[in-house]
Amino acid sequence: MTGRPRPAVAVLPGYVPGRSAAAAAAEHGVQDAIKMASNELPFGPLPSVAGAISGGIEHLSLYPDHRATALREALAEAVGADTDQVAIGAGSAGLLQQLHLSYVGPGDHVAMCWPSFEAYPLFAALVEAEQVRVPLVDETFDLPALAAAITPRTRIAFVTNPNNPTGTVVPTATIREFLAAVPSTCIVVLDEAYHEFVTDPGVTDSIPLLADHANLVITRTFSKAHGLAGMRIGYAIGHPEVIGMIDRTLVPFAVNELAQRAALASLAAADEMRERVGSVVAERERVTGRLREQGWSIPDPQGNFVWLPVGADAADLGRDLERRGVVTRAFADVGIRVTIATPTWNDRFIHALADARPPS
């Protein structure tokens, strides 16, 4: 082996993104495969966002503002926090990695319910931490069990709301009870990558929780509801001391100039963003109704995707859908996650699923 990589990195599997439509088409000989695997919005950028991106091209010879000061200030105003409570990173995933680098070392524990976001174990392994996985209950985070699993060695505990890949939520009141049970030595990361899509009335704004819990960090992203996945920009809200530690591990100039411009423009077009989110939620409800009519038992979806808890059949069903030109995200032995896309694509998925697994 050339060089001497760290043992933890040498065995790290690496993140596996959703499969492309082109790859599935090539393997199965399908001419018009569609990708519904990565929870991307089925729209291009908002007109004002597109203008902000194209209007910033002339600045690409210059380094961006490392701290993304204007965006921090705009986000602080938007969420009702102070500027020193906001961190900007290369997507919320980048901030999650920064949190591990800032707070977790070899032999420490990182706690999560499982299955959840696939990057959590990778980040824990990168810093040579031990993972503590608590099973979901009814496809949902079991916060009492997660609280019971936290020990003095636990440095980070994840609460993913809505959960990815199951799309379920836990009420804000339950999160408040969980926070009261967690010691201040453990950072609680409330991962809200899909919070704009939530319609469950039991889930309310989480920002007020910060006033009573200095160990709480809320992470959000511009990748989902704002449709800026390709720009890689996210943010975290927390106690100024914690935000300061997160900032120390930000790669210099990691958040590029065009991403900062796009995020600022999208914040300024919040009404348009919410209108788009509303159309996705309406399609989510339509698709959910059609699937239940077919006999599928699925949890109430609260993200921009639906979840088929098919267990051991997941890999086979994923392949069968690909053969019909629909690329979804199969989680081996657990289930299938399907992005809500355009009505045409959603109908194609519904028909492909009925063809692959006819209603009993």
Ligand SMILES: Cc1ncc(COP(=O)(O)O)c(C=O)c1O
The other form holds:
Amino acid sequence: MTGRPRPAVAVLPGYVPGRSAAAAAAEHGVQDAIKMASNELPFGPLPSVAGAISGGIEHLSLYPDHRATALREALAEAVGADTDQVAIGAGSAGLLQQLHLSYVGPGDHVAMCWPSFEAYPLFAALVEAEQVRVPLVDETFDLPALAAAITPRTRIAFVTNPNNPTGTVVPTATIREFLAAVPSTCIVVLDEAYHEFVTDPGVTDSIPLLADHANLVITRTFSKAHGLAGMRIGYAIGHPEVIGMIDRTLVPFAVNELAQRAALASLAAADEMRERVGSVVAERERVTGRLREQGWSIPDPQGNFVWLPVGADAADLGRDLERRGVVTRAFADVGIRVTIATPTWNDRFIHALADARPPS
Ligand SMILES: Cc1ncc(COP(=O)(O)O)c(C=O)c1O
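Starting from the form predicted on its own above, please write out the structure of the form predicted together with the named molecule.
Every component of the complex follows; first up is the chain already shown.
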């Protein structure tokens, strides 16, 4: 073997992204495959955001602001926090990796409910930590059980709200109870990648929780509701001391100039962003209604995706949908996650599903 990779890395499977429409089309010989596998927004950037991106091109010979100062200030104002409570990263995934690099070492524990975001175990494995996985109950995070699994060695506990892939939420009151039960030696990462899509009234603004819990870090992203997944930019909100620790592990200039400009412009167009989110939520409700009419039992979706808990049929159903030109995300032996897209694409999915698994 060339070089000597760290044993933990040598066995790391690496992140597996959602399959492209082109790959599925080539495999199954379909003409017009569509990708509903990565929870992306089905719209291009807003016009003002596109303008900010093209206007930034002339600055590309210079390094960006490593601290993304203007964006930190704008985000702090938008969420009602102080500037030193905000960190910017290369996607919220970048910030999650930074949290592991800053807080977790070999033999430490990282606790999560499962299934959840597939990158968490990879970050834990990277720093040679032990993963503690607590099963979901009714497709939902079981916070009392997660709290019970936390030990003096637990450095990070994830609360994913809404959860990916199941789309379920836990009420803010339950998160508050959980935080009260977690020792300050454990960072609680409240992953809110999809929070803009939540309509459940039991979920309220999580920022006020920070006042009582210095070990809480809320992570959010411009990839989902803002439709900027290709820009790779996310943010974390937490106690200034924790934010300082996260900042120490940011790769120099990892958040590029165009991403910073796009994020600032998208924040300034928050009303338009919310309008788009509203149309996705309306489609989510329509798709959910149609699926339930077809006899599917699915948990209440609160992100920009729906979850079919089909268990052992997941891989086969994913393949059968792909043969019909609809690329979804299959989680082996658990279920299928399908992104809410345009009405036309959503209808294609509904028809492909009815064709692949006719209602009985
Ligand atoms: C729950 C959750 N957290 C974090 C992320 C990472 O998103 P990004 O790195 O694009 O901000 C994702 C992406 O799908 C996700 O589903």
